[in-house]
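First comes one chain, alone, set out as structure tokens in the form predicted in complex with its partner chain.
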Amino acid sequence: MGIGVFNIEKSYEGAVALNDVSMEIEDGAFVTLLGATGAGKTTLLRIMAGIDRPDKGRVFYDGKDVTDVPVQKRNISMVYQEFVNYPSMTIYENIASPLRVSKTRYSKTDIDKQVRYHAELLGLTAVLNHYPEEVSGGQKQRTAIARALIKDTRFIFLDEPLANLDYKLREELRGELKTLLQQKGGAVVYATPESVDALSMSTDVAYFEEGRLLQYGPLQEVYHNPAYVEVGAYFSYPTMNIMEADKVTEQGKTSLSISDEIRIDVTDFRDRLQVQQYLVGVRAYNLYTSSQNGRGLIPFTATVELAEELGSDTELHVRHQGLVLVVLMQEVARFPIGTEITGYLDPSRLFIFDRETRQLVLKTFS
């Protein structure tokens, strides 16, 4: 049971949008389609929902081929990035609209009960008698979400629903959406370019790049074992630093050399390091500004280029010998640009990728 797509291909005016994509989504899953603009995630979402047809490949709902079934016969819900509501109807009527046009007839009291229940869930009770243009952006999008939820559907598709909202609302809705959508029981498919959306809500993640599905699996699996350097670099919050490293063998010791200051002893893993050139990935929160954070840290000198505030954290962009690294500090700190600092790299928190094949070779932790 669930959604299945097999060997999907799609081009727009000669440009390949999706290249042989297959994936299966189980009931109860909250799947995030993650990728940059133009990676193909929205295209796949639209094909899954039935808004667009694939050039090749089949789409299955609960084991039944629905590729040729038009969207209006599929009984799905969709929430868009733009706040799509009926401008001439009140919020109440907007939420009630899926029930009014449904084939199943609902009694007036039934509709009323349903609308009020969903309005309560999404905090819209106070504005039920208002028109969409009279309420805030967050309320407009909540109305669209309520409309999707009230419909008795098994599958809900969301296309960057939080993109046009203020950061605080985004933060609030993220927490709410996770609970609300999973109560429905069916599958939820959510397309977004934001890693943090995927991290905070989903059970499974599919990463797309240039129309190809690079990795698909449970959230923790994809996050902790990125199959390719591209997945690790993109699917990280905040960023994963990627550094070029060459294997050096001296006096029976094998190490990866990143700069004259940063040399990582990898003697323990030498059997698995067959080639010369690697990419070393380390997440921003495994680089520190103090040696207090662990044992065996590798110090390096760097110059602060920018301090960027992220909620309650600070992202420090520092330059170390031509490399720009991002260090996450879990506090609101201010560093004047140009400050010389000593950074610390945690050698037990590294991802090592093959520079040629871009695949994950090993991790220095489990």
Partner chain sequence: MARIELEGISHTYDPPSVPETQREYAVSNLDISWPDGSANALLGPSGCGKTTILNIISGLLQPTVGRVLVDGKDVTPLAPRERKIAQVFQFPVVYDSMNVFDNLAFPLRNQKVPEKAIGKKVRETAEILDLEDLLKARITRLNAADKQKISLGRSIIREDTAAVLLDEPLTVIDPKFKGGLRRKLREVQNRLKKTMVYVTHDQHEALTFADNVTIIKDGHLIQQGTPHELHSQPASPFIGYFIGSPGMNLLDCTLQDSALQFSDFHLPVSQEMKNKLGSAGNGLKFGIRPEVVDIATREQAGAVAFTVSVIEYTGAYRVLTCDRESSRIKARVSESIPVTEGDRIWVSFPEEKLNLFFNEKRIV
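What you see is a predicted model; the values in this text were computed from it and never measured. Here, rigid core means the biggest group of C-alpha atoms that superpose within 1.5 Å across both forms. Numbering follows the first chain given and starts at 1. What changes on going to the form predicted on its own:
- Annotation: Cα of residue 340 displaced by less than 2 Å between the two forms, core superposition.
The structure above corresponds to the form predicted in complex with its partner chain; please give the structure of the form predicted on its own next.
We keep it simple here and write out only the one chain, dropping partners and molecules.
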């Protein structure tokens, strides 16, 4: 059945950490709680796990109210941002420790089999006889994850488990975690400020801001239909470009004016555009540095402020009449700082948000 939290509220010294949060997590789901530091995601994760208690609201596991059940009596595993391992135990004994203290009695053979199986999965076989201070940061975190996985638990909670790892290790563990946790069964709840973590691993995403749950749903739904401009801007890699625009009606046509060069014809959508001021969102890969064979793109002049190579891609930061925009090129290209370029915006791939309510009004594509 999964996990349910209903009307959860939590404050610390008068500061609201969670404001009336409700969500249900189905069995088999990998749910990412996404948001900036202080958004409330870790607070909710700790309440779900039973580490903290809510000021108001209830938590259910498989339909049973567990709000007042202490964490020690819950059938869960937890992985923290910090490398929480026992320094006086070898890697082998760290991984084996949950089985040694389990209510279920495991034979020495069973424990050895399970330890070596999980060590193999997480690339720890060669260091099983080492102590935590003798292995790398990535191996320490893999040990903590192995110890969580070896427990026969219904639910696994992970609080920014990749935060202290370098970029290469983060990439490796993302793929491994997704595969391993899918094999585990039950439900997984993962808190992170990194949108790329959510994009690469989740089945569902919950976006938090200032203690409020702004949107929750399947990964593809949240990504392709952000309910608020904050969701669209944050849940994108690189970030979604957000531009202020005013509605202009001239000679029977309606357009959104972003600058004297960027005016978007929205005549076909004017019945849905009832106010005068909007925020227009465009993802970085829907801005170009060439005309893309003349597909009705809108050209604009810009100055390169930063060019960063990301593997086989190039991320350009350009300035257009006071607007800083990010362009993601799917090729390796070099642009000296200060280079004047012509950029192109695809008007058929836009998100339009109400500037006051910040809610999605329409998309120019289906």
